[in-house]
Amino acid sequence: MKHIRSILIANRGEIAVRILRACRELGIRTVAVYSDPDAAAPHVRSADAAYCIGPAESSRSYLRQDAIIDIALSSGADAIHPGYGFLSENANFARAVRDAGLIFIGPPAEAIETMGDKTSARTLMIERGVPVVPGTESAVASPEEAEHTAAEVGYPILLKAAAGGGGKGMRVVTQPADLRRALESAQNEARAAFGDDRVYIEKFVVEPRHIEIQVLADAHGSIVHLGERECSIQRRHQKVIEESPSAIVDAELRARMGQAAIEAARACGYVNAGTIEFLVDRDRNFFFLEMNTRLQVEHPVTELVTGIDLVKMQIHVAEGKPLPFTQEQIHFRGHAIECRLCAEDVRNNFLPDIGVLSRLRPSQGFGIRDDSGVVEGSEISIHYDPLFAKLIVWGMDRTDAIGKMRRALDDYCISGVETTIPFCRYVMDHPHFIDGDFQIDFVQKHYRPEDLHGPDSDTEIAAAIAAIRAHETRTTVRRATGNGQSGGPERCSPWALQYRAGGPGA
């Protein structure tokens, strides 16, 4: 058993300060990394040391891995922590944090190489009972064998990237005279993403929900599920809300399904934490998709809900101690719903905006909370992820936490980019999300820009802006003369103003 006394986090953005915090709770000496545009960043304030490991491009970067290595060892760090994205599911780099005499804060390199290529862990789950997807257990090896194949399976068909994740490489195909063309789009996407064109064929199942489960697995043979996430709104096939639990799920469904992940995990000599994605269909059958080897995104909802620090368990299970319980010890409380903040603009097909975040006041309250990665004045850049913040709420019950979800992007005050909050107050509006009547395809068959409340125009905008100065003048002129509460003047983003002035909710 190994005692970790400090750990370099190969991270930016909010998942390096969530890791950060968990550490400093610890007693965790923390070290960070960062690139050029990020020397002033949240994580990099907050850390014990910090290291800049190059230029913008995270290729020059956090892909750094002999970099990131070298500054651990001279830093005397004992572990790494990947997060999420960049490094995270790179079994190379996990056997070289390892072959360096490090820990590395997530799977063996074994696990990520097999649940990382899609085709081979399909055939592990087809072998272990699994239920999957109809379609081919390795890749397409030309358009030939593809069209004999989606024959075989029946339109509609998916073709997947074997290497892929986050919807690259991904192609819906409903009739035969498209697929050749949709074959060679995914076969070059894949390859540019991934460098892998090798693609794969399912089954598309109609109206599915996205239901993952969370696992934890140590060393010592224990695995426990901790319940399921519902992630079925999304655009272009990456997640925008998460909730847990899901409004179709069952007590009977979550242990089957949570029961299917463990299997999962077993299969592969899973350790660490790791989640098991579902498809699951209009009658409620499930359909394994595919394994995250990593922290995923939406795991504070899971925390929320069965009071579990699932950063703190990462770092546990890595300094080789069994988990401190066992399945049925895992309680769930409560509903948690969480809302990535990304600096999109909604009404342009979510297409990502960059600009400085000249004011930033997350929400606050009972049941917030908000995992950010960015302060006021924190620059929103071309060179990476859009995802800036994720609020997070918890309530007693679904109908507590969309209400608490509403007043809490209501009281979000954010202005220099555009943000993914007016679609997601949309969303909490919506009698089909309300309802818990929805599916993947929520955003295409539901979403219309015109449909959202706020301002919508430079003019609108304008105006919003010359109210709220107005408003600060009046405050301080009240506050200065004795008039007013003691503090300083409100500040709020046209959004939040168009809100309390009729928007969504009002």
Contents of the next structure:
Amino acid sequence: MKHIRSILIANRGEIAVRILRACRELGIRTVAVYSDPDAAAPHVRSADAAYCIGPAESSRSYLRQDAIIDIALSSGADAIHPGYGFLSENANFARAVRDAGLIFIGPPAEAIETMGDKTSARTLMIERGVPVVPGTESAVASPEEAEHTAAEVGYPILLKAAAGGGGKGMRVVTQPADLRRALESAQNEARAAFGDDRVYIEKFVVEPRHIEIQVLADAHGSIVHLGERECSIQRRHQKVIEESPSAIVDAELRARMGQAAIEAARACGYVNAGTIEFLVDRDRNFFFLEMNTRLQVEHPVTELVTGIDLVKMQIHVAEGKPLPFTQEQIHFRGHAIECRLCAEDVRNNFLPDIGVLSRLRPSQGFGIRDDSGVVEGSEISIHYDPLFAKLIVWGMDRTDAIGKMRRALDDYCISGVETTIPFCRYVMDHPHFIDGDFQIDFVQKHYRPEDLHGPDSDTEIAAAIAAIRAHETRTTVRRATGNGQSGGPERCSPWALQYRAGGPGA
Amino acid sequence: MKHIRSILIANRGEIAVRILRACRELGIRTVAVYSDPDAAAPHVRSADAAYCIGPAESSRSYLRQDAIIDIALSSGADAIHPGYGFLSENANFARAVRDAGLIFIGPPAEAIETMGDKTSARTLMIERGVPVVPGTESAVASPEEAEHTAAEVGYPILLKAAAGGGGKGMRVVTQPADLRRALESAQNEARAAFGDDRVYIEKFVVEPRHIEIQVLADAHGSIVHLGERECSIQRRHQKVIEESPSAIVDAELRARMGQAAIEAARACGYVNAGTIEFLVDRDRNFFFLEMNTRLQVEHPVTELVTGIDLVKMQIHVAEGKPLPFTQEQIHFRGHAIECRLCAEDVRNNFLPDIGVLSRLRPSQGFGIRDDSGVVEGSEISIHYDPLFAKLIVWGMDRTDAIGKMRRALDDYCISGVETTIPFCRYVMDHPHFIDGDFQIDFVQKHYRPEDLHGPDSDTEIAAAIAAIRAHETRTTVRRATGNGQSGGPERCSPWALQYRAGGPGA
Amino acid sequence: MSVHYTIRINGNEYTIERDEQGGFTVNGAPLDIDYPVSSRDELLRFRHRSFTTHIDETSPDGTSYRVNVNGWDMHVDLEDEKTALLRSLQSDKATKVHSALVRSPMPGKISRVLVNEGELIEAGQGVVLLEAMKMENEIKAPSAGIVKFIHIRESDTVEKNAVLIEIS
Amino acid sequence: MSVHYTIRINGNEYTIERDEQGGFTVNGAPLDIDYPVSSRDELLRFRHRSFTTHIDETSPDGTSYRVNVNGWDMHVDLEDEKTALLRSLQSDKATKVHSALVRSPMPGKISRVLVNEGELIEAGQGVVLLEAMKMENEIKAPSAGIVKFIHIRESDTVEKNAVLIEIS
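Compare with the form predicted on its own: the form predicted in complex with a further copy of the same chain:
Every chain and every other molecule in the complex is listed next, the one we just looked at coming first.
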């Protein structure tokens, strides 16, 4: 059991700031690393010590394992927190950190390796009885075998070419009568496309939701789960809105999924915070998808409903201390929703945007949490992820939380880049979201940019007045400085007089 | 049971913003009123409609009962929320609002009247068995009666002149042997000072703490308590730091105080949110002090530990709906602390300060709540209370909450006025505060401005460098514009060159 | 002297007159506006509603503004009588030339060009794949037409607003 | 040409030299400083620590600055060689005059004057009660001395920084 007094945070942006805050609240000294364009970033300013590790490219800065470990050693850090992304799921890095005599705030390298390989993870889960999407482990040998397997797996099933991709050689079969014909055509298509007609059978998960379970494990064999996070609202196959609890998970399902997640963590010898992702079908069957062996972007929703600070628990567990609570002592209160604020143009296919945040005033008040990696004046550049902040709310129940999120999104004041705020605001008003009736295809099914709310006519009139005032001031200034064309009969607008006199608007 | 669709908020500053936020989260339309100097205040901007009600003086604006009721009626409001201060404990106003056919979001006028009069409140509490500071109801008639009463009340006792004030005619007596002499001298002093030698006996509360209980009552006779708030850290007899739970209140004492508070509320026919203030002595005896028949400044600490939104509950109860929970369903989680951020000079006797907030960036992150009535650019003027914002934190336990408050105070970025932040930061590090060992005289006993933390020498050096750079740029600019003395051999500082080239610091 | 403006925002048109005293008439009806003093932005109030306004961008010719009002970002096109007249005189010539530019919405690397010169394309059709911020982004044609000129090649690095393709 | 400064902050004195290249030597030891570009404030970094600095006020003669560094408000008194020389020449005369002004820390109304002209008072003694922001505030004497002149009377309204009392 080693006491951690100083932590190097091998990350940037909002998660580096999040971890720094936890450390500072614990009285732990912080060491930041940064790339050239991040020299003035918030995570650098609030650290006790900050070291430049290279230029913008991640491979030459935030991914430089040796440089990071060297700085940790020379700056007197006891431990390294990798955040998410970058080196967080790199088993070699976890091992190198430990070999250097430092504490890696994360799971053992072996657990990262086991769960990082999809095949070994799937095999291990099957061994331990954690449900995976049922299917064949090898290609279908004959139509008869296919019929047998399909009946076992249960319809609807998915035929999938071994060499497949882009939907080619793929067929959904909903009833036994269609199987032979579908198999034949899938094989033909696969042969034509890839020169390989091997086809697998897998259960087709109907209207799946993405729901995950947070686990926390200490080095003494205790593992608890902290309930679920509903992450079905996605764009570009990336989560954008998350919540806890899920509208479709009740105490009984939570207990079963939680138990499966604990079993998964135990199977790979897991220690520290981790997440088991599941697909949940229409009938609330759940299937193991993968394990994220690190802290996740959406961890705050779990913190708000359980009242447990996951980053502080990561540090606690990394020191070798036992978990300070049992499963029975974990209680869920209220409802939390997170909106990821990304620099993206929601009217144009969620294309990333860049720019300088000329204004930034996050929302405030009861139940509003702002986890941000930027301040007013920060630049969102092409080099890193477009996620710049997370807006998380807690409410007494789901309705209250949705009301809070609406208000918080309306209050969020930002200029300089396009953001996901209008999209999130749209979702908060969507009847399917309000009813909790959505799946991972929500965006494709229910979102059309032309349905986004627009300002009302008074707001447009205010914009018109503001533009006219700016226009007339501008014209007058240009004339005064000899910059515009020589004046006609109207030499000076009444506005300009007011501006000069320090009147309204000055 | 009437559904409230629109609320007029008869207040300003942080509490008006707080109430507005709750309304907006509930989808309730908001009407703001404002005095001339508040025309651009945040509470005005975020309301759906805003009406000017007069000049700066409260008596000609925020206290104009008729004007406020007229605006409520003409703007289509169903209800008026008075906030705290101003008209919130004015029984006439509560009555006038109801007579106008509007809902007053607060208790019945009769409850305000009963509890607003100290004598009637004390009498009522004695009747209902709520402990009050024991003492005589009439002046002491003889030394023998004094001895008898003192023995009954229990030493130490306080002798108090009926006409008293400023400590004159007042004596603390710790043992029976001293009583007669003390009585005589108190009577003599009172006669000399006020020409009236009547003296009362009251129990002397030793090392008292100010602890209060939040109650919530509906119109159907249900009353619950939401635990206590510890408000002993005061300056100028005004609270400045509050927390929940109190370090000295355990479940058993909480239940007893809660029961007494419910009894007090029931006695006066209370409906809506209210607070019963108690003095608690060294031996954890508690005595009724007064009831605040309104929402309080420090209500957020209760919200954070119970997860109950008090403003939303006020509206809910005002609609005539029953409380949505029973006493058994109220649970306390973690620990909350509030620091009142006031424009005051903590190095100079907490003298109020005024100014424009040239910079303002509140703290952010998990467990940090900012209830503020200002934004960057707001002016803190002489006209109203120096309280401009409240910083409230929630932590897993008291230690965690103190760590969070330290970090949040360090992160709070403000310029333009002196604030109570350095004092609050000092308290968070004070061993007596950390140990929970303090009483209402904490400031007098433990606070000396010269003990405030100061910046370390590197921070001072940074200030020196910044000043030199500003100085050299300034000098160069003055010379360039012909504003300074004509140049010597040093015509241009190296900084100026860099500034002109748009280099560092530009 | 009063000035008449024609304003276009989000497809809506407003006729606004500013008189000598600085008063406004909107679509024929006078509008009484307050301007509370605010140090960080400009505040307007009318019909008891508050509007916090902020000019984010101005076009070089001063006829187009990007204005933020209460968090809403709007593009405001502004025309006074003189400009309107000028435009109406030029409009005959202007309508003859009809060509659209596909610009890069952000800096990035061209990962694939999806069309060929001379190809007939539809509005909304993907024309270029641009790699930026670790993602592949499909750039779409703003209007239908024939691909007139392709300014970039695969693996090219482009700046924000660089012209990628011309459609005529 | 390099310049030597004597800096006083919170009672501490620093000797700082700025050389021709813009490099700094603090109390005799060179200090290597970075200046990361920051759009809203000025950022310094040395010994791996970051300092966000902001000049809040400058005295008219440019020798005194109110600087905020990482949230700490500091009064910085700055003297270069020339100013130091000037001051040392004048110091003999200057010390003769010894008088302190009690100023109003804020606008308000005088509710009571607690001293009389000619009275001997101690440093820290309350001299005036000022009513402001609904509170009565006791204004204290900055130094001991004799009350030379009382500029205000009860019920007077005063501005911020108004001279209330002179002590000699």
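Residue numbers count along the first chain shown, from 1. Keep in mind that this is a model prediction, so the values were computed, not measured.
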Checked list 133, 266, 114, 60 for the hinge of the rigid movement between these two forms; match is 133
